[in-house]
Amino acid sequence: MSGLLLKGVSKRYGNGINAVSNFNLELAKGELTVLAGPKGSGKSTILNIICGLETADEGEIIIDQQNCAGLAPKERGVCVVFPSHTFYPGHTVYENLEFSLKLVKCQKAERRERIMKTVEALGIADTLEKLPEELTPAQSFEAILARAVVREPKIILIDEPFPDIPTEEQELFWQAMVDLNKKFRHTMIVATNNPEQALAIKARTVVLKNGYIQQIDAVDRICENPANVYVAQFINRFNMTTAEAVLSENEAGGLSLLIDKVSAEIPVIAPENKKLSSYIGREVTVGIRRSLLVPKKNAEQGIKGKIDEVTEENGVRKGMFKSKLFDAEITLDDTMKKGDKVALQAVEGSIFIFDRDTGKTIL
């Protein structure tokens, strides 16, 4: 059954930009999404409108099978958490959460059913005395899931929600929304900006440029597979290389990519494919997902360059690659040193190959 259909949804403002264009989206009930993107890219917009804070210029918001058209806010059963949520201070999370209930005329028996149920469940419970002041972050962000829970939403948007959290400590905050969704099962969207928590939340994934959608599947799959050069950029933001190349064919009969601005060849490791064999002689753009390359010494092709700072850690030697195209660090062997010539090399879904002109992936 379908917890949220958006059919045909855009958006357009004022000034003429469209922030959410042919939007289009099933959630089964209970399932938990990610809309990723940078910013600018129409996820909140897409959120809003799902929540009835703005309303879409075309298209429909169905939820659990009611079409929302002109129905209020507060009629739709959606719960908001956005990233500058907080309690109120000087009443204890007992109080903070049992005013979320007072707004809807939850009677008081019930009120405290629904909390003790939620905080058990989210494993709280012994933060209920205390003031939000004296709450971990993490205690504090789960004490803000547990006020959307406890209302009993349809869908529980979230929206930004590590603004200010640093990296270390957001692994907490991924599990906390993962179980949250596992034992309440509500249809959840998380948006973020941020690639590294779509990856960890490990979730369908809808990836958005300019309210557009440019993939949607598992966020593996789109990592390993992406379906134009900014759905890789993106979500490979922080291991990925792009240049320009051209594919040619090389002396063992396979093909090569050449990067002239570095003098590199690549040689192309992917099943046989004819839409790339008709690339040969053209430029083509190249991503490099540069963590999965392999160094070898004094090797004709690949990435050359030197390594630096080499360091060891629990019997792992690694060291600082250092050429024109990138600087990496990279797994060494026994035999490297600092100030050994080597190349990179590519394996299989280290390379992607994508057409120049239009972004799309050849392969």
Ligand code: ADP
The other form holds:
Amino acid sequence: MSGLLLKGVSKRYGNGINAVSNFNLELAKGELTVLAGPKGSGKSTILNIICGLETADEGEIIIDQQNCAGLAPKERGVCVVFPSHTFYPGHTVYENLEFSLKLVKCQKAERRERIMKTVEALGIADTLEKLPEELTPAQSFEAILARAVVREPKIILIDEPFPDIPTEEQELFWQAMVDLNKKFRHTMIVATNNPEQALAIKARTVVLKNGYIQQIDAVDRICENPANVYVAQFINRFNMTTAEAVLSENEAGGLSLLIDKVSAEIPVIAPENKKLSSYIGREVTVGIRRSLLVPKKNAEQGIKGKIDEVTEENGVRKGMFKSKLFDAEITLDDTMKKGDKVALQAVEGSIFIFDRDTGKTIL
Ligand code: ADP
Ligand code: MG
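Previous: the form predicted alone; requested now: the form predicted in complex with adenosine-5'-diphosphate:
Let's see the whole complex now, leading with the same chain.
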């Protein structure tokens, strides 16, 4: 069953900015989807349109099969969690949760029941008598999620949940959202400008650019098969960098990418591909996943450079590869040492080829 359906939603602000254009998305009831894109790509606008804080110029919003046209925000059953949301200081977590329920005219006995059910499921019952200022950042976030859950919404929208927390400390937070979704089965959208968060949440992900959807898929599949150079650069797995190249036939009868700037030749590892063949002799954009490349000594082909700054940790030797095209950390074999000339070789999955004009993925 559909939990949320957005059909052809567009929004242009008074200043002439098209924040969202022809946005189409369906979430199954209980599904968690990540909306990912850099600042200004339209994420908040979409969320505001869903909850009714903004009106779309075009399109339909359908929540649990009900069309939201003409419905006020409080009639939609949508709860939005913003990072700036905090609790009233000087009041316990319980009082804060209860206050949120008083707003929706929930009776006292039911308030208690809903609060207990929620905090027990979330495992934060021991924070009820604490003041907001006594909570750890993670408890505080869970309590804010709890405040949304007690309202028993149909949809929970979370906008940039943790902008100020370092990525390595965010695990508890995104785990809290994933757990919340598993336990309560709300239809949920989490908006983030941080691709690492999208990868960590591991849900279906929508990548946005200037209000246009670029790709919708499981985030792992987006990594494997980015639709275009924009998506590949945004998600940026394996330290991808781009360069301009010409696709040419090589002596071995296969295809090579020639990067003029550094006179590198990279053989293309791919089965015969009609689409790719049509690009022979043309300029393309090549996406190189630096950390997947493999160094080789005395190689004719590949991206040529020198090894610098060798380090060893737990028996693994690493070096900094330096070339005119880029620097990259590489894993060395026993024979490689500082100062050696090596050429980086592409392996399957380390190279993408994009149409230079449209940015669309060819390979
Ligand atoms: P995101 O949440 O991805 O950062 P937003 O939805 O906030 O993106 O913004 C999308 C675009 O719309 C941006 O170019 C932004 O400057 C513009 N925008 C957002 N809100 C308004 C507004 N109230 N009035 C005018 N322009 C806005
Ligand atoms: Mg935003």
